[in-house]
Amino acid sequence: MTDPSPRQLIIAIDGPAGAGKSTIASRLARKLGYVNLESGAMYRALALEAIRWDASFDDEAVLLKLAQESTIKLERAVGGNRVLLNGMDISARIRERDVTEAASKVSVHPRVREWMVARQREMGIGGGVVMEGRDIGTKVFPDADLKIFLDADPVIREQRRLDQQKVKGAPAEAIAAELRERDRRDRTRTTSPLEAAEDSVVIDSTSMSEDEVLDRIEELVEQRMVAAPGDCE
């Protein structure tokens, strides 16, 4: 009789901007073998869209239109996930910051919020994936195997994207400025503001190195393989 095969986990990786997320669950789903489920990314081929029609970020109707005539993928790649918009590898384009900012704007409509969250909903189900944003264990994926809340010092998180943007010249402050008030809307919108799940795993990276991070999240990935091993019904 030969062992099931190892459980396909659904991962949840909630946080704040600068906490590491991203990297984390990129790395973690290289490890593991599974998909990188990049809400955020989602969020920002949304908003370069509204850029490229010159949509307001603040037309609810107009922004739903728009998601639900483009097809946005994620995409399996060496060194991370590949985002095609219509077709088109933007990849490079939704990381810098004007899109950033305006993915932040964008993702605070309860309808388009709703939207993305099917299409993240239909993409992980089937399990394997590691998902991280801002509500993937309070709303796309509430029963997610594994739930983490990943954290750090707001002055320790602004440096860190301090340094991500410093070889692009971004002004400290300006840079500062945007966690701050980006941290203000994800914490305060009325639809999926962000918060840990109650029964999410909370980790303070503020003193941790991504290394460590990464194997205290592989600890709980294996504590979850053997609680509950061979494949889900």
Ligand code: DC
Second form
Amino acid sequence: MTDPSPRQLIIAIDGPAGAGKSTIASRLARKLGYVNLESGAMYRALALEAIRWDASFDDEAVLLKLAQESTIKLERAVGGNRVLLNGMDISARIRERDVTEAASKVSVHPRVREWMVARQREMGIGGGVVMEGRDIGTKVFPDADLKIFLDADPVIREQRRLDQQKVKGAPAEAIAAELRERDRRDRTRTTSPLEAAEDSVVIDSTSMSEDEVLDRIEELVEQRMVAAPGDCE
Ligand code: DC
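Can you now output the form predicted together with 2'-deoxycytidine-5'-monophosphate? The one shown was the form predicted alone.
Now the complete complex, all chains and molecules, led by this one.
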């Protein structure tokens, strides 16, 4: 009898900006041979489309139309995800400050979220995915096999963001203030605010190294694999 192939889990990683989600999700996916789906990149792509069309970030109907008429693709690439908007590589552009700020604004609208959540479910439904964002464990995959809520002290998150931006020479105070404001918006919006799912495992990475966080999550993945062995029928 052959070994059952390991079940292809759905792993949700949620948390605020600067908690280390992207790095951890990408390293974990690589280790497991899973696809890493960064849901924030989809909101960022829509934000960029809104900037290009000079659309108001408050106009839900127009934003929904832009989303419906765009093709947003996430592709695996060396060193992370490649994000394509209507076939154009926008991976670097969507990390810039104006898009970062706008992504948090366009993502407050319920109908925009509904559309995004449906696309994210289509992408992840087959399993073998690490999906990261703000509402993956609460809304996109409430039945995910493993839900992680990755958090860290706000001061540490700001510092990490500043370290990332330093190379680009962005003013420290402005970056920190933007992160605080984005956090506030993501946590207080009416639809799917950032919050830990009840059945998530909360990991506070304040005084943990990346490797320690990854080890902890891998332990949890192993437990889930044992708890839910492969479908071999
Ligand atoms: O994870 P990120 O920083 O790339 O996300 C950009 C913005 O998109 C973030 O401020 C909130 C929003 N977002 C969301 O509302 N839901 C998600 N699942 C992912 C991101």
